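The data below hold one chain only, encoded as structure tokens and taken in the form predicted on its own.
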Amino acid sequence: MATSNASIDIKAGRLSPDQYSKNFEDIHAPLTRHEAIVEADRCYFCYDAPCMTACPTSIDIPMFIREIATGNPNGSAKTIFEQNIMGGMCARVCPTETLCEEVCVRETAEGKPVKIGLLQRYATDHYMADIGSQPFERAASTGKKIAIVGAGPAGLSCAHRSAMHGHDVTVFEAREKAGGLNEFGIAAYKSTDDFAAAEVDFITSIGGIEIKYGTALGKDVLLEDLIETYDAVFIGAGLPYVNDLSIDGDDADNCIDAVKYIAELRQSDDLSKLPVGRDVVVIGGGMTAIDIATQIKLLGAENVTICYRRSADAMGASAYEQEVAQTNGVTIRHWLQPKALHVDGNMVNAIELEYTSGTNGSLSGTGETITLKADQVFKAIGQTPDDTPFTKTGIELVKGRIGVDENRKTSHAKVWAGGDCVAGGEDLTVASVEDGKIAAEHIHKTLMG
């Protein structure tokens, strides 16, 4: 469908340098000392801790809150990193109000829980600011080796906790950079002044750990040769494709994969040098829908519309994170799903969209159809796995996604996964370091006898 395409705007530095400073901070300020004392004194500290059974890495949250209140903020650090050692990232991008923080009592009776995660970053904060050394020791060498593919949270996480075991590990990352998702996936104001990559340091300062960057698995090192060469393997590889929108022009140089253009985002040191449309559509109801939308907004862009095609509650994002976008700006429009684009040449000018209805949880479209001006849109529809290097191997996979058992455990001997590649697993930071955790701790039982 062709339609003229003088009228498109892209340009980067729509904003003055001030402007790009300011958008991009830190989007929750970090508690003070007395702000955290205030905070952590509101925690009922129950017996029964709700707020712990809701956390994904089982925190002892009422500990560490008593710490703060006591005013111990390391040994608060070294409660958290014993169940989580990607504490302080997880405080910054959890979606805590929809985890401990939902179940707080205080959110049940006062509709105003205490402020777990603010607290957590206060504490982990403090530790790596004032310690910054590792508050673990790695235990006598066991000889044992370990490859981890991935050096996202999952694999980092494996990493760690087999360190501390006294295993060798090395860490085989396709990128130049460890850190996965933390690093190159998420809002640049969740996580300022480069915190993955020192997170990233760290955790590999326990020692015992090897990360090989720009090694992808498949291509420069096969897994039935890690199979054979180490004693056991953990796969956190992640999901590297994102999905189309199966229309023609999805391929049009302004159709844009929202997760590689986050990813420029997160690495650029200028950010007045990246393109924006005026007027930008993003199609998808997940996380990365509200994280490119938002971003794109304080880029510049004068409009900005998310196009999801159920209802709001069915979306991805938390209500909460819906509300930061559209606080920002952003308009979410729902029950509307993607129909044509209209290209001329290589560009794409405007969208066309179908309104939906659901009935019983099936999905069709109406018929009728509204039509977007679009100088961008961004396609952040969810992402799939690649199965290919598994194919040698025997791995069970369902769907694409690599089977795993309650131990993170595959089909497969020598072989643990976990993270966003593994089946049924969930697209959350804190998820996939209990996966690595968990696969760790397996590992070591396994190795071990």
Contents of the next structure:
Amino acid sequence: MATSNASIDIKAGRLSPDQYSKNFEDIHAPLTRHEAIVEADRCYFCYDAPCMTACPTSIDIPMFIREIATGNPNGSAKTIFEQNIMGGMCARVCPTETLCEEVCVRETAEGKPVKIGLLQRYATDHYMADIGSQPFERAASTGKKIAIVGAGPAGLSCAHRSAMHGHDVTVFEAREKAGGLNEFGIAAYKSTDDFAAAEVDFITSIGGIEIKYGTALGKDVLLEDLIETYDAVFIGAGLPYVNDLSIDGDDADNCIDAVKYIAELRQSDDLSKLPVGRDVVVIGGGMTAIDIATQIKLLGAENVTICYRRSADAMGASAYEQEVAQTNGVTIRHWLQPKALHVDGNMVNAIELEYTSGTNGSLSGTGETITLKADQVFKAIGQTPDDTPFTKTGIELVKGRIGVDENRKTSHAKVWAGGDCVAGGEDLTVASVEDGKIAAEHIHKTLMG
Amino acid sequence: MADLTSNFVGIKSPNPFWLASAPPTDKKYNVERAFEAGWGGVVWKTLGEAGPPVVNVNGPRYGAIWGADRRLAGLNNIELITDRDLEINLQEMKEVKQNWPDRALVASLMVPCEEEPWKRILDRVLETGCDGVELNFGCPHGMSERGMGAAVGQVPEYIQMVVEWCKKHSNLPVITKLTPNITDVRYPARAAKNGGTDAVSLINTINSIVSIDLDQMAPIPTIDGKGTHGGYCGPAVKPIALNMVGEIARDKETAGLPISGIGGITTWRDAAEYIALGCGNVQVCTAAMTYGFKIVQEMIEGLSNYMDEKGYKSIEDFRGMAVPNVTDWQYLNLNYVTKAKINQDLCISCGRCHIACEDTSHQAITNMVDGVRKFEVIDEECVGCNLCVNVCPVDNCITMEEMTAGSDPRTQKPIDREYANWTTHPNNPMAAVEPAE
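Can you give me the structure for the form predicted in complex with its partner chain, which would complement the form predicted on its own we have just seen?
First the chain shown before, then all remaining chains and molecules of the complex.
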């Protein structure tokens, strides 16, 4: 199939200003007070509540909902923050349909779980608007110094809990802004009104946390030096690289790293300046694939197709997230893997995909192919770690990711790690927050004997 | 289809559902709307003496408590008897009775505790063509401070005296409305009967402070920073009312005295329960004030359907059937053994039965079986108390099952089908040899 570059349709400003703001407004309008009270009344205050067990940070969900129902939303927020200082962001980005809400007994009873995520947001929003300042106080200074690599969810969680225990925390962040994927990843419509930045301010307002921006590990600062200088080190560095399609043309100008594009979108103060193709193909099956596909559609792309090599059930994105994409007009096609990119010059104009079939985890191409016109191809097939900064310290790695025990302790006596950079992680904000919290508790225990 | 027609002390109505004397029956407009909706009768809002009418507060008169989803559970009020001119009320009652001859119209009365005012008001209401009178001895606020309402209802001698006056000066059926704000409702009921009343109606509202405004530090409803006790009604008072109705129904002195049941009746089922306890009809207020007059249609249909299912052709067919089964604790069969059973197919695993039993009762429900979250009754510990049934959010998921054979795993005692109550129990120092019944 020969397509000339002249037909590649990429342009910015496909929509009117009104449409941009409408398309990128809050995906779930926050609950009003009335809605929150009605919803809170639905909670049965279960014993040993399944929702609480399902929450990676073990938030006392029945208690915080009861506090909403009894007219104490600020107390409710404190209950949330005690277990999860990023309760505000988690209320926005957690896949509750596969966590707390999936196991809600009212899901069992009626197929309609209590809207735990929206209630959590109600409480935390209420607190942020009504009080805003830290609900926690720092313990007396311990004189201990902790270095944290990465100001993402894991790092900030660890920083907050460590500062709370009276340690002095220095966070080394490669970028010029904190928040990690809360700030640079996730879909814009999940974190409106610059919430990620507001939450960083909220967390660091506890005091005792210094963030050094523009300081990349392995480049501006070395892990071995941190180990030398600090009493403990926590690594929450995330995953810097994205996987390639491993086919020719992968490096074409319009064959784009989805993570990078989303970061640009999140930082953009004018969405009408972002380049958007008319026909867009997204390769991948996880949350990033959903987020890029939905957002590029909302930016005005005409046809957006997610191609995933396995079944709908096997997708990393939950059924609910797939539905969000589909509701926004994204087509999701399964059992298709990239075979070749049609490139003219340094521009892709179509992608050839091979049908696949598979059972019991094995996957093979059928030989049959389909070619989709593509003005942009987005790669969203997973991120990979950068292990180079760790190798010198002898920290044990598992497939390039850092190995940790149940306390998030690495094989090195002074180093803990959490978030996406550790092996066996769940790649969820909430799981990263929990990693940081557990590590901070164990660091505290270790340092204070 | 069951015959719902009612003949209560000679007052006929197409169904046993009357609106109680209260705000919904204060004027012709409301009452005619009620009749259009299907209500069988009304007791007109209480009339006072001729002359300047009483006045009400100009601020809030109602307070409430709520269940989940703000469903109204209890309502209290500080409203007084009708604040409209007596002549207007009498004229409207007359018109309504003319327009709706098949519906019951009863005049509720409250005048000072002297014979002459009662004679005067009885003469006046006779002109309206109403079917009977109800003596308001129950209103617990405002009027009682002026020696009327509950102030009369709390003194059996006064009740008897006023009833006697009413029977002497009127041929209309007299219904005596009782206050629950007393220690033992049988005494005012007996007094009313001794005075010659045709029936009693109960309960009137209960003295109550429904809540405290924690900002104003005053009872709700709050009038310029102050509050007072009001009369409590609605679904929350039904258990109290049912008990009082039951007490009168099974009292030797008042047994057979016609009763008009009042207190939290919201559904057909509530009404049927009152009838089962001996009531000839029921009066409703809060449910109408919460949902409007249309609810009577559910009540009529529901009661009719129930009666059809049970084969009761008229109200009289099942009226009072529960009365013989209301007894004293000492006559309950101590050989009757039940155990809770949890239907695992219906269980949604909320765990409330477990924690209620574990924390506050008999540690008789598991929360984990073979490492899996599971709630099962431990028969060796279960005393059959029914708490789990009541805290379970799923209807019919937990049931109490009678043990009819074998031994009670808790006590190791063989199941004895013979009736045996406390009067003969070995632990009772006063035990008799043969059980008393």
